[in-house]
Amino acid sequence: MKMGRIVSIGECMGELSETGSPGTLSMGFAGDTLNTAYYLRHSLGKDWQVDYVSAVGTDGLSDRMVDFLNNEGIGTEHVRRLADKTIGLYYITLKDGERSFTYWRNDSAAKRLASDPAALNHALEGADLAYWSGITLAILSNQDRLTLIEALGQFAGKGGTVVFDPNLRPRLWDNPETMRGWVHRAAAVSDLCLPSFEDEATWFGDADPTATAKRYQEEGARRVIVKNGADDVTFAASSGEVSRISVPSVKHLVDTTAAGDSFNAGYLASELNGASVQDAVSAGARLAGRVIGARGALVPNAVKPV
């Protein structure tokens, strides 16, 4: 069995959803890198640490969440508490399993996650694989974007493995062009990008995901994984060769929550493990089948360790 050190970078944000009785909701936690931690965590092995890097308040509500990520067996030393924030919230809408979000998020902790670039620099020490998304990128500040980008590239110059999912959120950013700038930006430190290309498709004019991970390529990243909902997934390969690599089909829809998070924690699972290519993105594809089959962005029992 394998060992090492993850570490995710990202907001965790309070998650309101329905409970199916009129005007009662129920409080979770979750966000797109803690959702592929939480997964990630569950997929391992205890030989395998895995650490959550953000920053939270002092308030109550910071509380549970740090209380949270512990009992799930993340690591919190990383998470920063800083005592005038708190955590953002969002609320769920369900319409035939597609989901749509209302945030409250302005007074977020997590916007300074890396604020402090020694902590930062830290946070990275030791590790084998630090994973982030645009969503990590898009709540900084430009100079707090230059910071994590330098302590990411400083960390790959170092052997470690950065892996990037841009989960473009153009809501998110001051403009679509701001947001493309970033992103490559990000590509350009990191060995495997994770794009999905609907929202490739819509915010870059990619014509199919071949042209996806080919534009992400040549931005600076190694390897490209195009995830396609349940058509076949295109690798790029550091070689520059392309392949398809179908998935299995998902017989029962609830709730796309998640589908991104948890494929991308399956396949990295996986390959961590030794697997191939191949048998890593039916991992993930598996894994995300599981977890758009129930309500929730975590869902516990969706998890079968690799």
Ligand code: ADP
The other form holds:
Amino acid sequence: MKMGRIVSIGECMGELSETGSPGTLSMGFAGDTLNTAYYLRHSLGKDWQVDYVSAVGTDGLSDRMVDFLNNEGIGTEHVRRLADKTIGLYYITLKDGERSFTYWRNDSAAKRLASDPAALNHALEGADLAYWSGITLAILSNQDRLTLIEALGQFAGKGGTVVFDPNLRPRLWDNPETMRGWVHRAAAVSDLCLPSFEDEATWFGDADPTATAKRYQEEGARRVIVKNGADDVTFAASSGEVSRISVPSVKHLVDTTAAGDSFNAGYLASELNGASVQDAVSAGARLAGRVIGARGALVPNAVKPV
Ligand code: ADP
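Same protein, different condition: the form predicted on its own was shown, now please give the form predicted together with the named molecule.
Next comes the full complex, and the chain you just saw is listed first.
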């Protein structure tokens, strides 16, 4: 069995949700790259180390988050502690079955996750795979975006695998044009891009998933896997060959939160264990199917051994 280490880079936030009982909230933690780290940790054997790379404060709430990560078996050695900051929060309200979100994240510690290049390079040192997203990039200053892209480019140059989910969130960017520019720069240093077609069609005007895959390959991504909800997944190999893989239907769709994040983890865990792309896509789709059959981003019993 292979020993290996994965780093997932991004922002985890505190999640406050209404419990239905007046005056009582429940507290959890989630965030796209954290969700993927969580499902990777649950899917891979103990011979794999999964580390989160982020920044939090030194306050009690930040401690809670770090405790949560540690309890889940996710490494926190590279979660930096910044004395003058704290974690971002969001609050979920439920009205007629529809969830809506209120965020407090504009000044979160995670916005500084790439502000110390030496710490970043130390986190990447010796890792096999680095996972990040368009949300990771969105929350950073321009200078830190460059620092992170450069660090990942060097990591890739030394043989590391860089995996990027564009996770387009225009509200986190100054304007859509800026988002498009940076997302393409990110794709250029990534071995594997994992976009979701609906977002890509909206913000890049792609006619179909093959157009999405080809665009990212033109920007420099080696391989691209385009997710498309209940529709086929489209895979563009490094040779340029494009294939489609169907996903199992989900009978009881409850909450699509973290569909893409869990798909990515199921795919990567399976591929890291030696599966073919076809089998890894199926593993990703099965995991995502179980995650969207239950409420919330983190569904502990969604993971079955790969
Ligand atoms: P995102 O959450 O990033 O928008 P998608 O909606 O494309 O991602 O979904 C990611 C994966 O989750 C899909 O490739 C598929 O495997 C699974 N999935 C999502 N929605 C459905 C659905 N309605 N039925 C079956 N599978 C789904």
